Structure formats: structure tokens, C-alpha cells
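Presented below, as C-alpha cells, is a lone chain in the form predicted alone.
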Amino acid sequence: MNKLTTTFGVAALGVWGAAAAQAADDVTLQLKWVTQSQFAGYYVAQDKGFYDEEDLNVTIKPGGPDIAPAQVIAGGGADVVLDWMPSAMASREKGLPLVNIAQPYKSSGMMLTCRKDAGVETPADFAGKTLGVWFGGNEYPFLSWMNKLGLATDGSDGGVTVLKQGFNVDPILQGQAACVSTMTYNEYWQIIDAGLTPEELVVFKYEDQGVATLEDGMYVLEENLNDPEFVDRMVRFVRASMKGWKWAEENPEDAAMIVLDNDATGAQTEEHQIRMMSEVAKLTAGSNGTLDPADYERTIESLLSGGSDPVITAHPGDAAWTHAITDKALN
């Protein structure tokens, strides 16, 4: 083989190898919030090599207080995203066709976490009281449980008042609410962090009270569903998000990290982290990503229970999840 020969064999390999390389398929993942262990899944499959094992390519976007799931997919700025079933299925209402098509989160991690000081114990105490609640779709769970309490949310007599609760805990901490909204991995620990005693409060965990909504879940669009390449894609990207989930709920000091190296703001904490880790794996485990329906139907219902002003006002029936997806992925 002359010198020509060989050069021009090896310069066709680097383009057939460089061509190789961008053949991977890209996938965008838009999230709930900001960068945090509430997400480990996702970082560390990106991390681990376990999307590039399925041939992806995967962006993660990270969330924010101005940023909507809904309205990245619905504006073509994300093939799937992380979003909260009450939130999710209200937009599907509202002409957003989301369908969920996997369920790492097994468990919710909402509370409303209460000052024993400020007089209450139980949920018969709420009368009366200013309750912080977040907004922007997170507001669904906290008034279906007021609904099955009978307490009005509009600051009447024998109800309660609603504070729109930013994401700090600063109402509780100055005195402005007897209650907060906080997650069993986030919040709760900054109050503490802030100088209150566990024993100076008290936690009403929704699945406790009977009222908890998924958390989570992954959603496309149901148009997308049609596309045999776009199902295939979903199928390699649930997998190895999965994969990640549970590398994460047996290493969570190592996830922490590989989410901190992920966290461009440099507003996270190594401490904070890996307790979010630790938090999360109790809400992940048990899950292998696949939806339940019961635990579905539980939520539903839930939302369909407002009263007079319910998160959703039908039943959105199976079209709203699948597990096509996971029957693929997984099996």
C-alpha cells in the first residue's frame, strides 16, 4: 500500500469515525427546578456514561421560579420534562396533550410544616391560621386537602388564609405564617438550619393525611408518541435514567457531588446535598420507573376533589400515561 493510499484510508476512517460519534440521538430534559439532588438520576447517568451507553446525547435544562415544564414542551424547547401530576394533568385540561410516561418518584416528599407555638398540633388547628403555599402549579395538592378538611382557602371566617409562599422558608421563620410548605428533602432542613428544633415543630406529611400527589414523573407529548424513532429514543432515555436512579439510591454521597459538579450557580452545598440525596432515595425507592396505575388513580381522584374549585374537572382517563415506554425499557 502506497503512502496516498494509506492516507487517504486513514482519513476516511476519522470521518466514518467522526460521523460515528455524532450519530448518538439527542434528547433535551427540561427539570422542575433548579440543579439539586432532586434530580440525581439524570446527572448521573449523564455522568456515568450510562445515556452515551444507549447511543443519547442528553441536554439538561435546569429549572427556576420563571421557568414552567408545560411551557418548555409546549414551545418546543424540550423532548421531555419533569413535572408534577396535579401540575401536568391541569395542563392536559387546559389543551397541553401530556402523557406521563414513567414514575421514578414512588412517593411524595410534600409537607406543610407548622410551628407548635403558634398553636397547632393538629390539622383541626389550621383555622384561623395563615398557611404559606407555593404557587405555579405546586398550590394543587395543599387545596385538595383543605377541600377534604372543609376549610375554606379565601381567608373567611373558620377558614384559613393563604400566603403565596416564595421558595424560602422566611414566613415561618418571622412570624408572618403558622405553616409552610416544605419537601421532606429541602425546605424542612433549612428551617432547622435556620435555629428551630425538630421538637419545636410539627410535619403533616401529605401521604399521611391521605392527600399525596406524584411528583416527578416524566411527560412528552402525546403527538410524539406516534413516531416509532421518538418512542425508541424515550425507550433508551428512561433505561438509563433509571439505571442512574438507582446508582444514586445505593451511592448517595457520590450522587451528591456529581450534582454539585452539575450546579453552574455554585449556590449548593455539600452538606445540604447529601442529605437532599438521602431524602430523595426514600421517595425513589421501590420504583423501577414504571407508572402505578393505583397510585394514579389515587391521585386523580385527589385533584377531582376540590369542591367548588377542583385542580381538574374530568377524569383524563389512560390516555394520560402509558407504559409503553417502561414495558420496553425495563423488560
Contents of the next structure:
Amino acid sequence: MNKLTTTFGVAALGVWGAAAAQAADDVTLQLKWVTQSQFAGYYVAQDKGFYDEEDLNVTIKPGGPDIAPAQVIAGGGADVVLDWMPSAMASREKGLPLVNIAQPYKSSGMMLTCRKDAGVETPADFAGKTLGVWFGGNEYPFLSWMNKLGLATDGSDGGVTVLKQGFNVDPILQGQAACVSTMTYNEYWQIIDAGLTPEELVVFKYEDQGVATLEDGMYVLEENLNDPEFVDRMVRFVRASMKGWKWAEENPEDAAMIVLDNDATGAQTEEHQIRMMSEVAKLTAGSNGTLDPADYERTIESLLSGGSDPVITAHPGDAAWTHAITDKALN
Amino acid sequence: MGWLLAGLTTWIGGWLLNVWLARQPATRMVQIAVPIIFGLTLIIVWECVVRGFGISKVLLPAPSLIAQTFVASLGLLWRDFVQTVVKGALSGYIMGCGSAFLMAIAVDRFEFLKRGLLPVGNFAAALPIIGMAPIMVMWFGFGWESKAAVVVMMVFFPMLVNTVQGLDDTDAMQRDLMRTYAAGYWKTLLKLRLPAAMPFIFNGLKIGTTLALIGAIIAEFFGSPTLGMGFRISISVGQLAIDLVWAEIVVAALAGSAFYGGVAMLEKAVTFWHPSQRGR
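To complete the pair, please output the form predicted together with its partner chain; the form predicted alone was given just before.
Next comes the full complex, and the chain you just saw is listed first.
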């Protein structure tokens, strides 16, 4: 009897699987930035068929300097977006209820990279210097750091002069800024490639300065989480994506090549992507995809501690994140 | 539903009112009223549609919200306006149009310049702004100077071509007449050829107004201090402060219209004798 049930069960599953394979569920993912190893996990999951195994048909949309993920999801252009928590929480306060469902990045890759010959040795030397900052939602960690240091960013005396840095490192190469924003896995190496040596540079990791904020989490709209069908899709999506991430961590070179295959612009180089992948692996290493509430609280605290100009004015509470997806996906 | 109905009613009402006005004698009042009614109808319909469909304010804010933001951030908008329009666009406009004007006179005087320089001007005009702007930032720094440089490159060519064309606008008979009056090159230039070129020169100036504003705003996307309309527009999108983006757009539209209108009025005063200005 038992055997019979199993047989029937397997047969039924087979039929269900076959039917479902024809109608795989669509998921659209909006990346925070252009196709590069920063998002290797998703491309690996796509390439290695992890999404297919979960019966998902995933579309990965690359971002860029003119794309704000929060706006894409608000306009219905994506089911799930990758965003930095500061910008996601600021969007949430602006009336777009984003919820963190998974956090593949454990550590922040953001740094401020300075030239020694510009006279910067410690954060105490920032006063009076010109610093390059990325805007468009990426300025929040910087602003909260400056607030913590008590440095004004509005150009008044004793503060710092802020430049809206383009998404390149020209200002530090040209000597127009003492420091520029860099990511451990990307722009830092552009500076090195441009001819400056690590000995000529001072690097301040946000992680070490106690102002690290969570980067590249997966965010969805709160209202969608009431829909069991959507939750089910996200559970499968997160499971497959994390599988992709762990594969990418273990096989950085192969992962970088998969990313390159998916780069429609052809702008990325092999050496750069492999190096990026090995740096990214250090940031994702500590996470299985589950958001650590302590990290969340630390991020929020740093966003709230803005003095006269905080990034967010009120604690978003526990509604801004959920373990509902990761609990089902990863256990 | 009520909002949508109100929007529909306003639309039909505004339409009928304008149709009725258009059939009236074309007095000055009617000429002014028609576009105002059209604009107001558009704004009210926009407000009703946003409220009626419950469109999220991070996608399309209602005009009332934009107006609120506009009033609440007047100080900010003013500082951005000074940075972008006065320092960036206007100084670039004056430098670009002024140098193009002088260059046009030189080009017109010396044939070899016409053959050598015009193609270079043409080449500069064909350069895309998104390619030039980062280079200008590299050369002239993050301040308004690099924005003015972009504006110079944008307005230079239309001004040059129009002025050169305008200086050609006198015929042989007129120039012969000047010669019989014993007028030399400079006298002919001042008394005959420049006045004749005025409609063309103003054409170049008017084209330059909108280009200058566009150039100054776009150039700020590629590196700027934490000030300026282009800076504000580009960062506010990332912060989902779309109402502030629209407030900046309102400022840009007002500034652009005023700038163009001012030059057009100047044209009217200077070229009152020209057939195109008579009877207006």
C-alpha cells in the first residue's frame, strides 16, 4: 500500500512537474548597477539552471547610473530589486513600502580612498578637504559618517567640500579631490590600474569606521507579501539565487566568465571581473542569505544618527524586513 | 471615480470654452485667454487623473504636491537657479555668443577663415554633449566653469553660422550704393551689413537660449558641487523625491521661457524695421 502511494505520488509529481515546466513562473530582477561580478550569484543561478530547477523564468535587468531600482519597482518594472538599505529605507519613508526579504551581502564593500599626498592620514584630516561622493541614493552612508564625525557637508567652514563624483575615479587621479568613493571590488582597482600604488593611498572602509550599511539586499513591495503565490515564487527565487551565490564564491573564475558572457555591452574585461568576483566573495562569505537583525539595527541606527539632517527621521520598525522568505527557502 | 469624473468634466468644459472663444473676434484678451485656459485645463486634468487612479507620488506627483514642494523649497531652488542659470548658462551664453559673433565678422572678412574655420565649427557642433561634459569637468573643474564651457560649445556654432549667413544678406546693389557714398569696409559693416544681419543674429541668439539651459543642466549630471538644477534633478530621482524634480523642472521651464522671451523682446525693439516684425 505504502509503495503504491509512493508510486502514485511520484507519477503525480512527474505530471505536475511536466505541466509546470511549460508554465514556469516569471520573476523580473532589477540589478542596482550594470552587469558585473557584483551580481555574479544571479547570473550563475541563471546559467547553471538553478532557476530552472525551481521552475522559474528569471529576467535579469541590468541597472546603471540613470536607473533607481526603487523607482523601477514602483513603476511595476520588476518583482524584486537589489538596493542598498539606506536608499531602500529612504524610499520607504518617502512612501514606497520596500521590504528586505534576503541579504546575500554580509559586509559592506564601500570605502573612501584618499591620496596620502593630499594630506589625509586619519578621518580627523578630512576637514577642509574635497571629497568625491556618489549620489542617487548612494550618498547616505557617507552623510551619516560625516555626521558622526561632526563635519558639515554644506560647504560651511570647518566642514568638507563635497563633489558629486561621476561613476569613475577621475577626481582623485586629477587631484581635484583628496578622496573619492570606491568599492573594494571595483573602483579601488581602477585607481590601482590607473597607476597609483597602494602605498600612495589611504583607505577607509566604512566597515572599519563603524558606519557600515547593508548593501545589495533583495527588496520587494510590502503588499505583494500578502499574496501566497508571490511569496512562493520569492522563496524559490531566493533559494536558487543563494545557491548561485555559494557556487560563485567557490568558483570565482568560472563565475566571472559567466558574468562576462551575460554582459551585453562588452565593456567588462576578464581580469577585472575575476578580481571583482574574488573581492565580492569576501563580502558575501558571511551570509547564507538571511538578514541578521543586528546588522539591520546597526544600519538603521547609523541612518538615524544624522544630527540636523538624518537620512531617515523615524525607525522603520520590523516591518521593513522579513524572515518569512528566507526561513522557507533556506531551512 | 469622482475625481475622474471631475477631470473629464474639466476637459470637456475647457475644450468647449476655447472653441467658443476661438469663434469670437480676435481681441487681445481672447488671444491671451485661450492658451491660459488650455494650460489650466491640462493641470486640473493631471491632478484629477493622479488622484482618481491613485498614482503613486514617486511615479507622477500631482500638480498640487509639486506646488507645495516648490513653495517649501524656494530657498533651495533659488540657490540652484543662481548656480545653474546665472553662473553656468548665462555666462556661457554670453561668452559663446560673443565670441561666435566676433569670429563671424572675422570669417566674413577673410575668405581663408571661412574655408578653414567653419568646418571646425561644424565639427564642434557635432560633438555629443555627454561626451564633452566629462572632459570639460576634467579640464575646468567641478564648479560652474565647466558648465559654462559646455554651454559655450553648444551655442557657438548656431550663432556663428547664423551671423555669417546674416552678413551675406545684402545684395550687390546695396553694397554698390554704399561704395558710391564713399563708405569703407567698417562703415559698410556698421551701417548696412550688421543691421541687415540682425534678424539672423537674433535667430542664433534665440536658438542659443534653450541650448544654453539644456547644456548647463545636463553638464551637471557629470560631476558638480552639491548645488545646481542638474545636480538636484539627478540626485532627487535616486532619493525618490520626484516632487522636487518637478519643482526644478518648473524653474527650468520658467527660466527658459523668460530667457527666450527676453531675447525675443530685444529682437522686436532692435529689428522693428524688418518686415517680419511689422504689423504685430
